[in-house]
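The chain below stands alone and is given as structure tokens, in the form predicted on its own.
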Amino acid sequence: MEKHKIKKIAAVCVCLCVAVVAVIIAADLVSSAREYQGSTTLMNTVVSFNIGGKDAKNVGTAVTSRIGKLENASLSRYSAASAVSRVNANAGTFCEADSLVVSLAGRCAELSEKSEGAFSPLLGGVSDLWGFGTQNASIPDNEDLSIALTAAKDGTIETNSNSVKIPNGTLLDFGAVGKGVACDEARKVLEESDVERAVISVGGSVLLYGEGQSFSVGVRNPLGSSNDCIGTLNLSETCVSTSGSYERNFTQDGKTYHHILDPKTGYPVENNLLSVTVVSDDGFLSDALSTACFVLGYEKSVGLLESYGAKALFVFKDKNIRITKGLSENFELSDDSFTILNGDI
């Protein structure tokens, strides 16, 4: 066995998106027990691992059961054991749910509230009308979306130390939060052990693990393919969530409808953005302001980043990009066909 150390050169690009986040790992890595790289399905998204240090593999699948039971024992609205379906099912009483689901329905009331209702996780009966990611997605009848919208706009969540009301007509949806709270998870389990780094996307969201590592996430082009970047962002430890209009769509009458509602309307977000791109250390902020700031538009985004010390970058139809306060400096631009408009703000 050699004495001397191995010095590791890793650099990791990301491409975020919606639904499915390409991971490109550029390494010169020993294979050994001390480096695992594998994906899997959860969450109705593609799960990628690359992690590196002592049981890196133990680690991965002490990560990958960390997520499967968050999925199927708290936030699924799909499995009838789930804290969530149970409080759903209740609706209009309070229902006793576990330690998280209270703190994320809280977490996302506050969010709501502060957002001035641009975000809102009780839209679930609403995006089901949409069938968004079915083979039935199409325009709901007006009638129906008008009372399912109606019950999630007139209605607020209530939480106390073990159970959560929501109200009548309504169900409660942490799609717009769960994989980044995955990300917080899986971090929970990378502290617990030995591992030097780590990179998990979870669909969007990305964790970026390991004190004084740095890391290259690649911002998606969102007029192109999963594989193709805008640009770079440079950072270290942290996470990175992304919403954008160009996944889980259906075009009907010729015209393209995306998944991400507007609680004002129920109809899908019509601005001039692309994606957001949200960067914050707390996986469940990166991934609700990636929402909140899609349907806010840049201008009304940016204090409400800043009141939670996270910081974005937007994509606008024209290839405009556009950077909050002490993030640009982390961003590289490697398509000259878009076009940054700012600095720092």
Ligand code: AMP
Given for the second form:
Amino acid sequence: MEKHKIKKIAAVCVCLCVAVVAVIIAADLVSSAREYQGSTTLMNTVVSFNIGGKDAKNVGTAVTSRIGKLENASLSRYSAASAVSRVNANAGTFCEADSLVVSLAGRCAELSEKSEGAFSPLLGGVSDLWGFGTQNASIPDNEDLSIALTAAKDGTIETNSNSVKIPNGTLLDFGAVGKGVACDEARKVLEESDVERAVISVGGSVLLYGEGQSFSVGVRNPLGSSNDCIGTLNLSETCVSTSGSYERNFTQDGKTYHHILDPKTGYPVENNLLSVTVVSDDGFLSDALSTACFVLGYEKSVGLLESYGAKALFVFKDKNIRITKGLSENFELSDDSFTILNGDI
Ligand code: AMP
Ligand code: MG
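Hand over the structure of the form predicted together with this ligand; the form predicted on its own is what we had up.
Okay, now the whole complex, with that chain kicking things off.
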């Protein structure tokens, strides 16, 4: 096919398939000089950009560098210079951190309390024992697990104006919120620019940006490949995050173990869910709540979502779907092997 024809088709329908959700921009696209599409690896995941408007490429570069800084200076547990690494190295004492990390630590502690411990940002040590996403992923030794879990269960995060304290024996892990926070940081860069619309996806979290714009976000089939969607959420500007058991996992002795942990047992959550997709204007909340709701299960999640003004779509192992109040009208099912059970609740 000729090059200009390919470009024309791309201008009609841009499909961004990422690890967890596929995003299709339904709005009309402007000329290619004002378009920037690209992807890179940051925060141990794929970050994809689709930016339309003045200086689109420069804005894309600025977004990349903002997310890179967020990772290296603030959130990463693997960069020794990050605030989180310093907090972890100083467990048991107050440790100075940048204002974003102090605020995130406080917000995580609040969600931990509101979810009655289902959301636990102190499970870093437990996750490390499992080694999800590494070559050495395996079922941890029971005693090691019990030590790391007890420390996380018994303690809480404390914050003051510029410091964070975590309990001895625990490791602060922003793995459940970092990608959503990256969406919030990306939005700040976009707001300082003249771009009209953008879709920035950071692993399983997507920022939909642009006043008056319409977007269709594909919800991945948790039982299929990464390009396979069960339907689309038609939305205006907001954030969407998905947590799923298909994401980081390994199989040992015929059983598959995934990366979302039940803080009561230290083992992967075992319930009737395959994935939870949360829609919230706040990227942090969309990401944090998708993880929390996966752990809590559908019934206990409804009140928590309402208290944060967020909406969600739950996909169950029996191929049923439940959608919380106000989001049903935004969802179009395309795979009729799945069934929407309740509509609104
Ligand atoms: P997500 O993909 O956003 O659901 O985040 C999953 C990540 O959050 C894991 O890879 C862990 O780093 C971390 N995590 C696992 N279990 C929990 C939990 N119960 N509460 C908070 N964070 C968790
Ligand atoms: Mg999350």
